[in-house]
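One chain comes next, on its own, written out as structure tokens in the form predicted alone.
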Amino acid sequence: MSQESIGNTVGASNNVNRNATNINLQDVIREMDRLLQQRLRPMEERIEQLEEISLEGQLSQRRHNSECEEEYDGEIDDEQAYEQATRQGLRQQEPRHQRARPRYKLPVLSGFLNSTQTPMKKQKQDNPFNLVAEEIIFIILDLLNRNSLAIKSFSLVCKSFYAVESKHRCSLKPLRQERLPALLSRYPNITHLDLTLCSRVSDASLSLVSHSCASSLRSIDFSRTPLFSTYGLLRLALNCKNIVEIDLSNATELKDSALAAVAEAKNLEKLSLARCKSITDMGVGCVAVGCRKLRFICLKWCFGVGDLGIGLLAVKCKHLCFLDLSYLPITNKCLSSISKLQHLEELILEGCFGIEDDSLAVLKHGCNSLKSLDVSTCQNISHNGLPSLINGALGLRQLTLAHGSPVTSSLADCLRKHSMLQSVKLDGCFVTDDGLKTIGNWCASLRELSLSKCLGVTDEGLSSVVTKHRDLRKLDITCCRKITDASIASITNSCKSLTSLRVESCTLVTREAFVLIGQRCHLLEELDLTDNEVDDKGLKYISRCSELSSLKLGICLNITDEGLIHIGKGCSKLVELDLYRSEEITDSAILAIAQGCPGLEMINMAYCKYITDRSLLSLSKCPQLKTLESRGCSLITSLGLKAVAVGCKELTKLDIKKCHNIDDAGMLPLARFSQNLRQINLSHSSVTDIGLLSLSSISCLQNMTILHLKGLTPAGLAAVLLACGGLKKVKLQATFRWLLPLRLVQYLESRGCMFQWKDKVLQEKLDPKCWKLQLEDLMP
């Protein structure tokens, strides 16, 4: 039946409704529903025919039909929304024959009436989506929280979804400060603001934030964001009364006056000041006096802060739970104040060379609440002073002694009574067999043990530990070059619940031992076999670890496609794969990984010389791929890069250094499709000024390395640097330093861009086998 006849039917029904008042309204609605459902199919066929008409023709025809379909304005609104989205280009990337046809089903009026109980005249103006409660939409948005693209698409469904999404969003991470006004206007309920991607943040922007988010803002991150001053921080602290967290890490120019402004945030609980090298005890004292509710503070590498500042913090901020004093020039003078902190749970004293055994006695009866202690690189703390430091901390769960005194039986014995201890990190220490045996006799049940680069670790000592601590979940024996197959057998036989195992550069372990890992440790999620003798047989058994998400096989010269095909079939949850310099790998292996691991996010196939465009075409089917490193893969071309750009729209890091066959033709697809790209390395490629200039359309691009590009000219480089407004870090050859105008460089630096000038000459690629032998010769 034609649209006109349906309109006449509707009109007749309306006349019945007006004139025969004795007829029940519900009966009329039910009869209308029945008639409309009978005519639904012919109308859908008519709409399918209309799809063959041009878009402008459809708009004209449907506007005409809307005059005779007055009672169904809600449905016409859906058509108009769909056509508007089409005009905005949301579907312009799809071929016309692949576009999903919209289904214009008429609403069931009786259901609308029963659900809302409002007059029909008001109902006809409502969009069906308006009837969805905000609470339900909030639940949907919570489920989409990690997928920004899905949230954007969802918010464009209709105006009501757009409005609700604006109310729902609580966190914001803008790319540039110029976009802050529009973003803050749209999202009024922001509680967390991350400005780390902005190349600069001015005082004017901070004033805008302080007024727009005065009541809602609770957390703000300035780390790696320059150019703001004390005035901006003061406005923020005074206006945003509910702010509890501020991160000012890496603000190397920050002065004590800025901390005085921060001290106005009276409700502040968490403050990060890592690498703020210009602040002193005075600034920290202002924070201590003004922010009495402080629970977390990081002062790592704040070289101007000493005993006075730390003492003031400990006296004034009695609720401190986390204290990071790494590499501060503190001595025993502030330790007595620290020992009185009743709520302190995590204390980091890494690199505090002024603390000695004799000064630790003051802590003997303090720090009872301590759960985590890091005294790595404290060369002056030995087994004599350590008991004083942890004597009262019977609830200690994590202890880090990396790069410190030798781990002997005396040192290990002083930790015997800490039954709650779960994690011990001894990286870089000299460890004796007696020390490991003593650790094995602890009453605690360790869950994590790190022995990375520990000289002195042998099969005897390691076996004594793993046979006693069978509940180990994480074990790191990187560069323990004295262990053999016997250690691997003990580990796999005793610790079958391992989720993380790092065995990098254990050169005495033979290929047969890696079979045991796959046979016995089926719960592994992380496995690092870099620079080992593992072969295809070992990978076949490792493929039984179905929970594996991270696998590192760099410099594994015995593996081929056969082993990786097994990995692709058995490890479907793989997210990270490292094949650096595993030169026997070809396109067949990458195809198997791409097909079997659709959630792959990172792959490193640098210097795999047989990789071609077929591998990149396979990887283009992994839509979640974020990091692609194909450095030195000389056979790949711009054609393969185009496939990755089109298929992997989440790509954020790309390394195509020494890919000589990639030129400007590969940059154009990146510029169009890879709008999330943040870091790119184009050194030694065939890209010229034109290709680089096309990348200026990528608003997220922040880090660019462009060394030894033969087609790069000073004029072209200047144009590129000006056009890429979001750049924060650029690596260039030192020769360009004198070819670019000084005023241009100064302007770019004022915009927040940092330059690194490199003098490194072009080096020939080393044979990996020869390189490996040279590395072994250097080891003791």
The other form holds:
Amino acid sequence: MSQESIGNTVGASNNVNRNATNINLQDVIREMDRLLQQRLRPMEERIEQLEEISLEGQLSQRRHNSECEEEYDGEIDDEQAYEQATRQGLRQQEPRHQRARPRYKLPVLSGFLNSTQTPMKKQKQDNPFNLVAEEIIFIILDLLNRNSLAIKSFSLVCKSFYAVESKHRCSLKPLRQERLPALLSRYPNITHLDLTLCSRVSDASLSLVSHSCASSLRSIDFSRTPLFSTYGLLRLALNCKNIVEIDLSNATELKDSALAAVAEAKNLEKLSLARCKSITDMGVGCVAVGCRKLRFICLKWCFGVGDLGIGLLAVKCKHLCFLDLSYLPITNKCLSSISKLQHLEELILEGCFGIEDDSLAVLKHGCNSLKSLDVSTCQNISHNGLPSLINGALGLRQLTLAHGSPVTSSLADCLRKHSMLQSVKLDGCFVTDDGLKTIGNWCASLRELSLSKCLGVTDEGLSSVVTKHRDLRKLDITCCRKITDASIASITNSCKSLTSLRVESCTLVTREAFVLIGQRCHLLEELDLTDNEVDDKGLKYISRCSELSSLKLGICLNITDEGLIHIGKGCSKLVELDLYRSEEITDSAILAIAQGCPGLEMINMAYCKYITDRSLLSLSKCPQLKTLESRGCSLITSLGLKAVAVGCKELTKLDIKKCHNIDDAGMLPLARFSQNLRQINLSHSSVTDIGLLSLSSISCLQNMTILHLKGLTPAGLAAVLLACGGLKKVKLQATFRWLLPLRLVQYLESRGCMFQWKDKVLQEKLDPKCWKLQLEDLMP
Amino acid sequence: MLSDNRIKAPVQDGVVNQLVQASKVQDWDPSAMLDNLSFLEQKIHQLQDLVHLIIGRKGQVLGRPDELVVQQQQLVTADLTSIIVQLISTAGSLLPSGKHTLPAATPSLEQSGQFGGVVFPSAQGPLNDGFQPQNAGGSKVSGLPNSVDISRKNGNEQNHIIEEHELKDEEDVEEGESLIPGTYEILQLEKEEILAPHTHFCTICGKGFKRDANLRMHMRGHGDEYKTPGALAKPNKESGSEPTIIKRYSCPYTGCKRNKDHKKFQPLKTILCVKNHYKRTHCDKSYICSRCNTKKFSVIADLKTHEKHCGKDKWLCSCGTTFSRKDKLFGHIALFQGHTPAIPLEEAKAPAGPSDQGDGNQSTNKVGSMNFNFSSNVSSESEVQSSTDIKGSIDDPAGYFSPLSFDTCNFGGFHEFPRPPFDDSESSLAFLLSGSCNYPQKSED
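Now that we've seen the form predicted alone, could you pull up the form predicted in complex with its partner chain?
The complete assembly is shown below, putting the previous chain first.
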């Protein structure tokens, strides 16, 4: 989103603008900015006001502002429309929204404005954007698209912007199906509709969708959305003629008749039916006959589908290029028709136990077009049968043999001639040194190799692989417990372009070896050192990897603040940091990270017992923070949580289990500011009914774990559950099952909420040392 | 005359019976024949009147016309059938082969009146094909009136009749038999003889029987002289073991392979074979399976055999073909363009056994068949119908919805899908259902 590119784009699109050739575009943009500033100034004032409130902790002030807030209750999601707000008139701006805005003061436009030094000319009093062609605004909006808040701000500037934005938007991800009618009437050009956030979707809604976006809709996603039926699907398939993609994953209740309805979508190219456990060959047969253009189908975990359905699919849908048949009870019978598919590029046969070596030989040439093959967990495929599947596929790039038969030299030999091979995953296989040496002799140069949890990986074998495949970008040697410093040395020596290295639980590797990683592999973006001996010196060297975005240091008991301060200084691109049970960490480490890594999105500080509110205060300066796990940090209080709530607007996942000092005072700012919060774990905290009830103002909230809350009463819980309309999953103590009225539970379930009743007894605090011991016991 | 009146000739029941009785009279007496004919004429006139009446009334009862029309049609069809049968019977009695002469006893109506109720118990006949919503199986056939007597020179032949059902597949069995032409005697029965339901007749009262044994049982009622062991014994036992010439039969249908004039003539082994062959090959298939309402047969035993399995073929294609095995269905679908598996509506509900598909489901079945008619084009249906003689039987599409029929069909079953108890979308369903026809459609194309 550089200024140059904006200038270029606008300049280029000037040709498009026929109506406004006589208008100086820079003036136009200046005017737009002026309008924005007008709106923003009062907002900023309000924001300051609010910040005072929150800092002073005068939560009672909330009531004072509540009159104007109620109108906007619930429209918080990034993609959520603000139609209510605009209908109320633009004079009344929502405080919550204003608070968010200063960071996104349409930086594009003001930046462009500053770079152009033309004097300001006052145009006529009308909105000059009426004279700018929509195409130009669309281009600007395309560039803004990455920033949903900016788009929102844009649409709230004036009526014409609102209208333009409505026309521009083509993807929609509503939070509740109740909003669908208004949303669909506002956005007529929706091509992609994502309903995964709706706790349920009724047939009526689908019917509405099918009428509103009859011709425009191309893609719809229902995965994780229950409670629609055949009937709604039928309306959709019949009315939306141009629909190309349907995702029906996890619709476990879906019957064959629903697939018969889907088969009416004649232009369908992509269909996902993962975990549709009730469908059978008949339904798949309908789809096969109806959707001849199908290119992508996922049938993972559709246990009712067998050889016949798959065979028919392969016969009828000649254009298939992606086929996921994981865990299906299929046998070799359907493979012969699959092997005749001319365009098949990716075939996933994970966990198809019915496929055996014996009759694979019939295939002879297999699928020639295959680029990616996954035969994980197919224990019955060995070096005898594998060649039949892949011999013809000289373009094979990716092969997954995880949890399969032992990787011996004869198995590895099958792949010797596949020169295009880039990625091989052998997770969980028994691997011999000979096998690894043979892999080293392949004519392909691997980019990715995964040996996680492989038994039998030794220094010798691993070294022979990495010295030959020097172009490796990703290497996973998780739980290869026999390897020592020697392996790390040879890895770092030969594979200097590694971007991802996972060395979790390689317990024989000493702390000196990690220095090598930092010294030699500067391109690392992902580094997993969970459960290792790495110490501050290692981290100091690792901090040289300036591209590092994900760093996992869970259960690294040797690291202290010093090492992390190095990381904070060196790795400014850090997005993800895992400090699970790295107990020596204190506030100063978190402060260094928060200051050094402004793009931090996820941090796990679970069971870092010295963490206090100061850490949270420093983290509140990370505006992108989405996930915060501070489980078991008993020193943090509501005050710290308040700072995070105010500072981290994007917070979606919060785990404050066993934070005993967090009470209702922490929930209120959360309810107020963290409007993107989807998931919260409050078990063992001091939160009561009142705190929970206040959370109901977060309309995104879908997942709530509230076990062992002392202040929770059945009546309060009932009120909470009723008030939080968007809940999809609630974990509760089993005792509440009988205390809640059955009718209420039924009602909530019909609303799309799923209950999990837990009756686990409170566990004693685990000694971190015993973690180590348990893991070591597993060593052979 | 008959053909003219076929279209509009309902008859009152009493008349039918009278006529039936009249035709019982097996005689050469031309006066009896005249009686028959005059009764026929009389009956046809009465039918004519009735039809007129119906036409007149039609305008007034528009309220619920479906049922009434159906009843009327049934009446008309039934009576027409009886008239045709009577006519054939009457004509049959004139045939030269009718040597098994019954005593020309009393062609009068008074005498035959005593058998009146027995003969024609139901309003069904072999010719009212295509419309038998309540066909209860084979009982009607045995009740059909008969006036033809077939020549029986030899007791052996009658013996075959007794074992009628056991031998019904003999036609196929003797397929491979190769007798040298000329070593056997070829008999050819006429069409009317073959179609006559009864082959044995009481010499005293004229009542017809299918089986010789039944006739002998009946004869006991006519006096003590028929109760002797000799009279009750099988006739062929008495005939001794004299060598008889091998007899084979020819089908009277010209051009048939079973006809003696055919180049590659293959004789039929028994009378029963002749009957079954003639009915299966050269007659209308008038028995419709009451379960599926689709599959038709001309031999009642075939229908019974089918009914045993009807509904068990659960693998259904959109073209209406059913299969007992899933792989056969998928092979069929893989072979043909545009055919697709049809999902039974019941799958959403509890699985319904075949016994549930009886009369209780009649109305829903009708809806189903309407859907079906919309869904598959005529050509494919007929094509399949002709091609499925080998394996597939046309099963009842009722209770299934074909994926092809989405545009036009109603969603009779959809309202029975489970819905969440607090659903607020009932109205949406209603407006879509109201547009489509949800009434049982009684008329068939």
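So that the term is clear: the rigid core is the largest set of C-alpha atoms that superpose within 1.5 Å between two forms. This is a predicted model, so every value here is computed, not measured. Residue numbers count along the first chain shown, from 1.
- Core-superposed comparison between the two forms: the C-alpha position of C443 differs by less than 2 Å.
- Relative to the superposed core, I136 has its Cα moved 2.9 Å between the two forms.
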